[in-house]
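Okay, so here's just one chain, in structure tokens, the form predicted on its own.
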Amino acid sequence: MKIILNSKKTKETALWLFFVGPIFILFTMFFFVPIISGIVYSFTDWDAINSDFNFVGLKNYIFALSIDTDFVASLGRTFYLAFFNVVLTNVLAMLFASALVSNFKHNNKIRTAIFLPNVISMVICGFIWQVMFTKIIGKFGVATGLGFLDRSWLGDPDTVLFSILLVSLWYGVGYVMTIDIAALQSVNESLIEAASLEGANGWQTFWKVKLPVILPTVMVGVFMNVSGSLKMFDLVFSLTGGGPGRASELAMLNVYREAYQFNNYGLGSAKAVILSVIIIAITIFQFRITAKNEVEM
């Protein structure tokens, strides 16, 4: 009986070597090894070119927080336009979703072109909305009339964070709308009978019935949209550059810049690890405030 006890519990674990082995080496390879060495130079005055680098403390993080404004309002900057580009998303998302959940004869079609950015890559969307901005948006206002339109949507620090939204907003609503798309189909129809036969209005039923059924779906959109939006690099390298000056330079590009254009690899370590430990306190608070919900309801 041992024996076959040892036999079956060795065929497990030779099973799991071999299908969960592999990928485990490939994320510890890809994944954490990074991640550590990335740490460790995070105290270092690494240029990323030379082999000898000194070990320098909290100096690179006191010099990213305190001295290196331009890190700060970068952060700024990123925080700004991801709360705006969250809550826009998401607004747009639910609306469209709300709207397209019903069967009617073009819903695939809507639903399709609304999707359709999401299939193309961030950088392409870039360079296709750097055209849009600089050589057809001005001549549609002049030819419309529309003289708001004519102006320098790119060149202009006052505007140039509201192009990027708009860009994210166009990427980004088709997907968290297929998100609520899916949430909204899976409520019982029942709960919603039962409210309609109680009295409530459209508004009052997906407020009090749809919303708090859907909720946690919904919070999978929103977590992924927050990090994207913390995150967002390729869109700014390829629309703005981080141009005109630094009026849309992100954190992201701020780290990109000071590690890859600078050679200051510590220094930009230890900007992504700040941005890295930013990125999981937000989303543990989100995970709490979920969990909170759920145990509500």
Second form
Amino acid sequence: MKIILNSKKTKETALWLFFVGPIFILFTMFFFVPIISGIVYSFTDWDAINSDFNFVGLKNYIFALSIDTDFVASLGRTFYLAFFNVVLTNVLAMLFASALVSNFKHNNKIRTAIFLPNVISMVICGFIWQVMFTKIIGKFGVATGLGFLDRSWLGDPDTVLFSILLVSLWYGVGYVMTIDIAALQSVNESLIEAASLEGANGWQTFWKVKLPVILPTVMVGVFMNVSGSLKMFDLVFSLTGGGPGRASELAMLNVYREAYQFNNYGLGSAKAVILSVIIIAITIFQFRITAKNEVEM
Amino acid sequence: MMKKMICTFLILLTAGSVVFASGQQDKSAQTKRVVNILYAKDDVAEGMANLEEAFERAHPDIDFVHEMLMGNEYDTVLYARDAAGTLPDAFTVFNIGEAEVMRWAKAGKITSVDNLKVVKQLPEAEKNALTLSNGNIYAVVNSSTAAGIVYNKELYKKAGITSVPRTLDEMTAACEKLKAAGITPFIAGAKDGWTMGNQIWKPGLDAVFPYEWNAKRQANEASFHDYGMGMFDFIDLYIANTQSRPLDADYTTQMALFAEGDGAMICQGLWVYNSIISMNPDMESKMGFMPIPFTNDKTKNNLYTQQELAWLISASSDIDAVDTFFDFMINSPEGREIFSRDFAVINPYGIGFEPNPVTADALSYIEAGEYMFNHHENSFPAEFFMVHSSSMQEYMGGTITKEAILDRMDAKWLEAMSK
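Could you present the same protein in the form predicted in complex with the partner chain, rather than the form predicted on its own shown above?
Below, the chain from earlier opens the complete complex, with every other chain and molecule after it.
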């Protein structure tokens, strides 16, 4: 009996190793090891070339948060952009979803048009909009009499973040809208009918009935959006390069430059850890809020 | 049973591939020496291919492996190979100054090249410029390039400008004449900050700041305020005379607008010639080249030159094989012919070549002794190229003053030193 059990256990272990083992090894190699080594390097003065480095304690963290004004400013810009990006993406996505959830002619075509930017690489998106902002929008403004469009969208520090936000919305709204449409379609019709019989108008039905039901699903979109906004890199890199000056340098771009252009890998790692801690803290906060709402449901 | 057989077959296949692959590598390593190079200069790629053929014919015992990468991925690949322990035997770097090269030297990753034949034959002045603070030379330099103003001779003529402006006042007058003729004097590519940080600020530093200022700055006994204001006379002139919305135009747009004749001048280097010709072949006979006139003292407005194709040699390389390769490239009749024809670069070895009109103008300044080596920026902290570029963009956008830029330079210097 004992032998049979052992053999069963061995089989189960072998099966576990067969299915989980490869991905576990890959995940360890390309996720856990880099994270741990990144944290270790953040306490050193490593320059990526010299195999010798010194442990410098909290020096990199103190420098990043109290001396490096560019990094602190880039964090401020990141939060600013992330706030508007998350709010506007989700509000617009919900508006589009509500409008497109019912079946009508050309419904699918409009959904596809809104979702389409999401299939393009973010870098390509940046280059496309670079041409739009510098060569097309201005001329369009002149031709149509909309003079306010004829300005330097990417070269003016006052408008550059707005331009990035615009492209980010163009890119991201479709994806969240798709999640929201799926959520709205899952709302039980009897609930809506009951609300209607109680005399609720459209807004009340949405606010008091539909939204509470779909909130857990909506929050999935918000999670992804918050994390994506705080980590935004490729769009800024290709659209503005962080300029003019450093007016659109977000935190991830600052980290990239510190490590890969200025060769301060230790300091760059410390900045990356700071950003990660912020994102993790916000995500945990979001999870708690969502979990609370789900319980209340 | 079937599953077992398939699993066994896959395991054997994988193991066999590994053994086969490692066996192949061992075999070639045993029979031949290798010179493996990595570089970031696309216009010599054809020359390298021709060199490979000629060199391996002349030295059948040495394999010459060359790889060219451009853009941001060059550094990424270089560092990745270093981390993997496969640093190329020779690799190019963009800056051969103390700050960049000593990082590699202190890490023991590169070897000094004082004893290489091609380095020994360099002119003394060139050797002195390449010698670092520890008394060693680490870079094998194949060529130099120059940054200045590329101008459109036809538009100059149209505006009635008969001679190349060599002082700030003459350049101011030239801009006025160009504008009076309805021609935009300068085309900027300010969206890419380096087109001003590298091509205006860096030459300006060497034109305006004395050579000895650098040592004082390193010792924290000098400030950017000492001479910095002197650079802004030309910078202000430049900003006042560019096309509209210069911050919307990147490097490619700058090239395209100049190639189309939308402006008379660009602050760039010799490397733009081929790009402009490819956009508009008619520009071939129209382009000329001059130093940037930062001041009204013509003797200070020399042509800014910098080492271009500069190689660091890995400490783990077969240094004799590397020496043989560079000696073949520079001193053998076949190598010299390829270098002259396919590289066609300004070089310190006296190898003649057929220069294009822009390079010919640069050579005329060099031959007249009206040139300067890049000096100051070479020893600056690595992040200063970013400080220069972003500050120039902000200044052009009107969001920072001259004084604030110079204050920032001093502050950033101290900040970089405290990292």
